[in-house]
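Just one chain follows, in the form predicted alone, and it is written as structure tokens.
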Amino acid sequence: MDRRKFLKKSMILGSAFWLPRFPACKEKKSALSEKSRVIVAQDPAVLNKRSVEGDKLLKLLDNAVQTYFDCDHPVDAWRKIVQPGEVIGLKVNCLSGRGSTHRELVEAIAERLRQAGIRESDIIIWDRLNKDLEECGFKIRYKGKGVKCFGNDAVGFAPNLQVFGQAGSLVTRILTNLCDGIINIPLLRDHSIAGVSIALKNLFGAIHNPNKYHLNKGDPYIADVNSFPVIRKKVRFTIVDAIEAQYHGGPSFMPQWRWKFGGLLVGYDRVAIDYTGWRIIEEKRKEKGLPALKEEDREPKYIFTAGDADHQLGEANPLKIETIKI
């Protein structure tokens, strides 16, 4: 059975006994309520010596999500996300070859989002060229009634310059006029330059000129670009990626500093999930015997920069991040 069909499969199977109901989600009351959550969803399952395996995956992300907004069935879990209608883009991460975003990852969080009421035609696969994607294993789709597959060199950029801070760039077409909403799939791993590149770091490739922006750790560029007004505004979710993640030597696929993580970090606060991934990542780096980040002068400030009164994109304090792991 191909992965398509095994997933519909698993979606006709797991819900046909809730598909009626749809109950609310539920509240959670304590003080913790407060803080910005982020789950760490883990299954060294889901990848064996071949590949992923579909079904534990699945299965990780509804943990994973319904996790995050207390939620009894995944469905009632999405529905929090999109509403049927929309146009939704999932930004994926195509550089590094084959250690980019898994499409078994895409593929889940596709079907889930034609559960909750997204048409497969309103379902956009994105990220800079098209020879990235294709190079990852994504089919390069414009029409029909499929998931649609392109990248920013597909369809360019909006002419409005968007400016917040010391950065201004303009914005692919994608994000500004194809989408209501973004679902964005970084991946969990080291960067040469900034220290860390995961979720706001992803959101350079919506922008025409990310090569001007790595000056100084990408400090303060990164949080700036976050808080363009159209960025700000759409990116609706995070689904980290860290099946597999990367320790040192990234952005670029190096598999001798990689490890099976086997999970996904999760949540709507893209600077608390950066500073939790972070810390992962420095975990695994003292673990294997290298300094700290700040060590070698790329300790990531512009996480902090993204959290401070100027940006307000989230928390990277950690007494005020509240952390699940599942």
The other form holds:
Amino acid sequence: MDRRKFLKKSMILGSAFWLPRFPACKEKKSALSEKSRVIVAQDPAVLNKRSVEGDKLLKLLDNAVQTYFDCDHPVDAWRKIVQPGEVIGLKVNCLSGRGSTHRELVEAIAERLRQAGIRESDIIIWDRLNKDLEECGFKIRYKGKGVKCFGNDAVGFAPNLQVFGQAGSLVTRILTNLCDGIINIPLLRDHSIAGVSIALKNLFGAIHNPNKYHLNKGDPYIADVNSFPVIRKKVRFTIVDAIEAQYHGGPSFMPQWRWKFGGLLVGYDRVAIDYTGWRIIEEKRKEKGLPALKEEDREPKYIFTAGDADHQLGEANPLKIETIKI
Amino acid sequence: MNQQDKYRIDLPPGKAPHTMGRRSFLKIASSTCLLIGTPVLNWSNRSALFAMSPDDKRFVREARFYEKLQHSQVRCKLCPRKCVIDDHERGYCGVRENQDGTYYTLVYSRPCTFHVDPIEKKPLFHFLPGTTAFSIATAGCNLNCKFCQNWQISQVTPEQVDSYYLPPKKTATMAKDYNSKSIAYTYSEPTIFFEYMYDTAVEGKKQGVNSVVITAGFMEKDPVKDLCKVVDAIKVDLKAFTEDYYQKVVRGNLKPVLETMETIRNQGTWLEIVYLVVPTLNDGEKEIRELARWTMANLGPDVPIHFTRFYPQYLLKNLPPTPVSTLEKCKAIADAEGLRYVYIGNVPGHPAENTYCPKCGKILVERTGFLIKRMEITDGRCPYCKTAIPGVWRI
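Requested next: the structure of the form predicted in complex with its partner chain (the form predicted alone having been shown above).
Expanding to the full complex; the earlier chain stays at the top.
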């Protein structure tokens, strides 16, 4: 460790020691706590016609995260995800045009991160390309005191090839070099090839060659990419933007197949989240008279692969997923 | 105008051309990469991939082979993959994009590298030996071979490498000015920059420059037939002779590649085959024999075939380089099956780099690596026994 790193770490540790203490979160002892927990939080009022009600969304987010960690205070819950002094990336999804990640949700998350001790300038909103972020309504910002925002194209990819199973990719420097941890903020939507595109597939935005991994409906590639050590290690939490969701015709924005879900899916286990999100999409498809994804030969088998013994990314067995609806 | 200005290339806004220092040049030039055919590329001394302006309209052209589907989807018809692509998405190759229901190539006039190579480096041994080829490539590939030696350009999108603006006419002019007899579309996979390649070949014809294509041959029949009308030679990298290998190691299919080679032969375009022999994966005696028999039956005995040596690369680093004895065994099998021009590649100085007269056995072209030490073929014939030697020996 050089002098600069030593000083930086010392300052971080020192500041952490003097942080004000929030009430500790309750420890849940029930058998249910052994399961992977997924919070499905809904409030139809977060979406008023086409505009998002920021205060209601923040409340919904707090409820979801506090419920997940069983905490009375939202900041206390966030402190279980991040530590003061860290650099945190917010991986959004800007590939669906008007159907992309809502800025209001990203702002709400950034606000809570700040309150949990993350400096504004240590928050990086990112996706594949600057162009995509701009089209999604985000403003590109590389420096200064505010929240940063830029795409992989701004900083490039780390030179070491990451390899797992059938996948081999370069990973964005945002993830490898710049961030200590990542909050994954995917969408809840149908995908014409992979079946659904939710938490696991959103991490395709971290690699240089996602176009190579749609073969065989993304199986096992999506699970393999998520198993790259640097991705497995750094993705801290997932908050699915399901304010509006899409049950068919994805990933492109297709207004005729979208519905107001008015909610968020929250949790650590992105396999369990994907399984839960997939079932929500299937229910909606059934309600709309569409065939199950399996009948269209695009059942998202990669979710089960992600949960298998080779990958161990999470839980795809519904009996081992605790879904809490609020 | 001095020489440097003459060849100045218009780069996209904000981009400076990469220059290579003496140290880097020596490092690269002395590496074994040269021996195994890796181009000396502008990115080779870089540790990471960087992007460039993604929206430069100069590089965007509507694709030639696709159909429009419902809900703004398109189906690409350039390669056998036939990707169905949603709006604002790209195909497997990463260089073709659906924009509001219209399909575009993003690499027209957008090479990420260009270089003057000996034609033997391609390798083409029966096509204007001793000449040079002005060689270009764009980013992208429609396969993902685990042993790819150029993956830093073939397995990336156009935004992830620096590129040049080099339209067809300028490409042909540069080739001519460099005294290259051919333009080679190579290094990555030219199928995916079909429109640029085709138009450049047409422009080359106008300026008296040949075109040669170095491809995996994983292409639909219509584009292959169109291509054969404007290019002069095609070298196909046949990766193996089993579907299993194609699916597991290459991410493609064998059958369309065989069909491509038959089409090329039927169209009368000069064809050579390279077979990269990967230890334990595609070097079985049975497989090589079946390959040789298929070639004899479908392409004839005169198509040159090069068995080349594998070196550990990219995602296949757990295997050793191919033993020379394995290559010699492959050659012996192909010779025994009646193929007349069987070479061993990536083994500089090996006697099987030479061309021998199939009738009298005399050396007709003596090679060491990419150098021609002796050229005896006269008017397309062996000077000793007058046997006709197939190939393109003169323009």
